[in-house]
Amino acid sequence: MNPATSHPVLTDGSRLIAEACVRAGADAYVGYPITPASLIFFYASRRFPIALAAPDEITALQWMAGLAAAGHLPVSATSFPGFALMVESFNMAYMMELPMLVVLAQRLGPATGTATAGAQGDLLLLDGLISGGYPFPVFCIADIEDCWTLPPIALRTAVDLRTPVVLLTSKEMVMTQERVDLAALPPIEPVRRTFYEGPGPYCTYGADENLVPPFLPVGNDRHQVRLNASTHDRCGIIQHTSDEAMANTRRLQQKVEARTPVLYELDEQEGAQALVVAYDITAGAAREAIWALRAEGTPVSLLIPKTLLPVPAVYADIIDRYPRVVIAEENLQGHLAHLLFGRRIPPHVRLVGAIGRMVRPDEIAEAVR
C-alpha cells in the first residue's frame, strides 16, 4: 500500500452502508429509529435526497411501497421488533413487485430481547416470511468491506428482479468502529433504472422470458399502471385462481431462484478433511480459527456464504466434499444448519453456537480438532 494514496479512518458499518446506498442510486430513506439500526437512520437522514422519519415501522414500509411505486429506490433499516411490524407490508410489496431494500440488523431476542446485545437469530424468520413460502433475495454482510460492496449488489438485485431485498447484518457489524482505508474502497456505479417505453396498454406484470416485468412508475403521463397485492393477471386485474393468475404467481418464485446473484467466499486448503461454515459477524471468528489451525498444521477450509436466500445449490456441492463440517453462528438452534440440512442434522456436522456473546475463535477451532 502506498501511504501517500491511503486514507485510513475509524468508522462503523452503518456509515458505510448508508453512503454505499446513496452512491448506488438509492434516493429515499424511510425509517423509525431502533437499536442497533439507529446509526444507519442517523447517517441516512443526512445523505439521502429524501429522508422520512416514520411514526412506526408499519408506516415506514407503506411509505416505502408508495415511493417505489412512484419510481424511487427506497431503503430502510430496522431490527427484529421493527421488522415484525413490517412483515405484512413486505408481503404486499413482494406481490406488487416493488424494488426496495431493508437492512436488518440482528439483535438478541426473543421479542424485544436486549437492544445492545448482538445475535444471529432472524435467518429462519426470513426463510418463511412470505406467505406460501415464496423466496426473496437475502444477502449477508461478513466484514466491514461488505458494508460497502454488498448494498449496491442488493439494490441492483431489487431493481433487476423488481422485488424487496433484505441485507442481513448484526449489532457488532453496524455499531463497532474499525479501521478502513477509504482510498482502497472500490468505486460504486449507480444502479441503472429503465422504464417501459413501449406502446399501450401497459401490463404491469407482463413478463417475458427473463421473468421480470418492465417497470413503469405510477403517475406517468403515458400509460395506466395497475399495482395489485392480491392474486392478479398480467395486467394487474384481480383474479381468483385462473391459469394466467397462477402462472403469474409461480413466476415470483421462478425469477428469484433463477436470477438472484450467488455470493460467497471459499478458502479451500489442499488435504483438508474439515470445512468451517460461518456467516455475518461469526465469519470473523471463523477466519481467526482457520489461521490458528493452519498455523498448528491442521488443514482446514472455510466457506462464508453471503447469499443466504434462496439457498444456492453450490453450497451443498462444497459441503459434500468434506467428511467433517463445523457450522458456527451466534444462536443456540443452528439456523443456517437447519436451512442447509433441515431438522435432521447429519452426524458429520458439528454446530458451534452462543447467545449473549459472540462465538469465539477457539470454540470453532476446538470443534474442528
Contents of the next structure:
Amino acid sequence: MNPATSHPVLTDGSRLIAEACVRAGADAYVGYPITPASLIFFYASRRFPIALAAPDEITALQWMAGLAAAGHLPVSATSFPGFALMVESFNMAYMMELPMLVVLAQRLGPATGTATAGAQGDLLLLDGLISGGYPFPVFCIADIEDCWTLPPIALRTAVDLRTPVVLLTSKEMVMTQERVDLAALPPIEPVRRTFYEGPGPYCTYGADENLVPPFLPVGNDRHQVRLNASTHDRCGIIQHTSDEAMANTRRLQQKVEARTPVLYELDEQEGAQALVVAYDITAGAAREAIWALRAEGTPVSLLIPKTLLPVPAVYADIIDRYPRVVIAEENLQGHLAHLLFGRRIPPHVRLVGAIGRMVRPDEIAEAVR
Amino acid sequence: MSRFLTDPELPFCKGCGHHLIVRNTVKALEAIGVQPLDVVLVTDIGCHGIVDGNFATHTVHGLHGRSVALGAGMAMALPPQKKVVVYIGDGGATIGLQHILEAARLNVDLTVVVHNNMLYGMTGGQPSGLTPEGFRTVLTPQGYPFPHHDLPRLVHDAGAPFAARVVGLGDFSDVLRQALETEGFALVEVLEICVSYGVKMNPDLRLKELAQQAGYEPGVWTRPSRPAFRPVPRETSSLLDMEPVEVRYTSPLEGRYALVLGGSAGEGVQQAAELLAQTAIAAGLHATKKGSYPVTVGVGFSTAEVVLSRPPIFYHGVTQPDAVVITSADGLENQRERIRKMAGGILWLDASLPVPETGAEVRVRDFRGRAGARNAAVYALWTFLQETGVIPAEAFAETVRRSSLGQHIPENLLK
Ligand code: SF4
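Return the form predicted together with its partner chain of this protein as a structure block, the form predicted on its own having already been given.
Once more the chain from above appears, this time first in line as the rest of the complex follows.
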C-alpha cells in the first residue's frame, strides 16, 4: 500500500455492488427488502437514477421487465425467499430476451431459514431455473474486489446476450465491512447499448449467426416490436411447436453457451497433487488454506470459478490434471460438485461442506493433507 | 380495416364478447388520434391473449396475471403520448389483483381492460374471483357460492382516477376513450359471457339480466386527476465519496487477532466495533467487522466480530476468538456457548455479570458502572486496548472523539 495514493475506507460489498452497477450503466433499481440484500437496496435507493420500491418480488421482476422492454437496464437484489417468487417472471424475461441483473445474496435455508446466516445453497436451483433446463449466465463474487469488477461484466453480458443474468453472492460477502482501498479500484467502462437501426421490417427475435437479435425498445416510433413469453416465431408471434419457433427456443441455449464470458481464477503450483475448488464466500477460506499448506511445504493449486453457469468446459480440463480434488462450499449437498460430477462423486474428489457457519480454512487444508 | 389491426379476422369463438372489446378498443384509439406505434398492447394469459398477432401496435404477451405489473414498468418509462393498454381476463385480474391495486395506488399511466366473462375460458370454465354468486361453472354446477370482487370499486378505493364497468354489448368505445384520455390509471371492466362454457352451463341467462342479478352495476367512478407516476431519472452522487481513513498510527500486531464484542441492542455495540475496525486501518492493519442481532433490532443482544490482521484477511470468520468482551447480560447469554468452548484467549466481563464456564482467562471490569449503558461498549474496547496494546488505545480514543459518538462521551472516560 502506498500511503500517498491509497484511499482506505471501511465499507461493505453492497456499497461497491450498487456503485459499480450505476457506473456500468444500470439506470433503474427495483427493490423489495429482504435480508441480506437490503443493504444493496439501501445504497441503490441513494444512487440509481431511478429507484423503485415494489410491493413484492413478482411485481419487482415484472416492473424490471417492463423497464427493460422500454430500454432501461434494471437491477434488483434479493435472497432465496424473494427469488423464489421471481422464478416465473425470470423465465418470462429469459423468453422475451430482456436484459437485467438480479443479485442473489444467499442465506441459510430451507424456506425462511435464518435470514442473518450465510449459505451457498442456491446454485442447483439456478441450474434448473429455466423450464426445459436452458442455461442463463450466473457469475459469482469471490471477494470484495469482485463486488466492484463483476457487476459491470454481468450487466454487459445481460446487454450483449439480451438475457437476465444472476450475480450470485451471500450474506457474509455483502454484509461484512472490510478495509477497501478505493484508489485501487479499476475504472469502470459504461456498457455500450446499441439499438436496431435497419430499415425494417424488424423482427424482435430475428438473430443472425451471432445468435442475439438486435434490440429495439417497445414504444419506439420506427418499427413494431413484439415481445412474447410464450413459444414464438422470429417476429414474436405465438406458435405451438412450429419448426421456426423451436429453432428460436433452441437459440436461447446456443447464445448463452456460446457467448457467456468464462471467468475464473487459477493459482497452480508446480508439483501440486491436489486442487482446491471453491467459490463465493468459501473462496476466502480456500485462499487461507492454500497459504497455510504451502507454508508447511505442501504444494497445492486453487481454482476459483466465477462463471458458474453455464459450467465452462475448461473447469473439467483443469480438474482432470489433478489426482486429488477438494471442493469446498457452504452447503451439505455439494452443489458445484454435483454440477461437475453429478450424483456419483468419484473417489478422488473430497467434499468439504458446512451449514450454519462458514467453511473454515483448516477443514479445507485437512482435506488436502 | 383499421390501421391498428394487421388482420381483422380475430381468433375467438363465434359470438365471444372479446370481438367487441377489440372493435371498441380500436375505435377508441382512432378517436384519440394516436398512431399504432404510439400504443403498446400488453396481453395476459387467456383467450384474449392470443390477439397480439392481429394488432399493428407494439404487442407484449406476458404471464398469467402479471400483465398489469409488466405494463406498469413500461408505462413508467414511456412518455405520456405513448399509451399502454393492458388486456386481462377475470382470472388474470384475480391472480394479479395486487398488481392492479398497486398500479392504481401509484397512478401508473395505464388503461386496463378487464375481459370479465366470469370464468376461466381457456382452461375449461373454472370460476374466478369475479364469478358472481349463483353462476354455474364446470366446478360449481349448483351455482357459485361466493360473492364476486367489485373491481372498479376496489381500484377506485385504491386511488384510480377512472374506473368503469360496462355491459359488453354494442358500442362502448366512448368509455374506453375516456379511460385512454385519463392521466394515470384507468380500468374498464367489460362484462361478457363465454359462449363455449358460460352459455353451456347457464343456458337461460342473458348478459344484461345476469349482470343485474349479480349486482354487477354498470357505471363510472372517477376521482380528481393527479399526476401519473413517471419516475424522472435523477442526478446522484458517488457512494464512494468517503473520507479516507488516514494511516497515522502503528500497531505491534504481526498476525491476526479476532475479537467478539457482545452487549445489548441500543448500547452502541455495532458502532463501537466499527470504530475499532477503523482504528485498525488507521494503524496500517487490515480489518473486518460483522454484526449479529435479532430481527427486532431495538431489543435483545447485539454482537460484533472484528478481525484485525497484518496480512490481508481472506477468511473473516471467527472460530477461536483471541478476545471476547461482554458488556451486558444479553451479550453474555448470546455468546455463552462460544465462551464455554474457549480453550484460551481472554474474556473481559462486566462486573455486574456472573462468571460463566470457560477455559479463557477471565478479567472482570466495571464497564457499565464507569461508563453507563450507552457508552459501555466503547469503554470496554478502550479497556481491552489499554490492556493488550494490539492497537494504541489513544488511537481508538481519537477515532471515537472524531466520530458522531464523540460528543456523547464524557471527557475523561477514555483517558
Ligand atoms: S372459449 Fe370462451 S372466452 Fe375463449 S374465445 Fe371461446 S367464447 Fe371466448
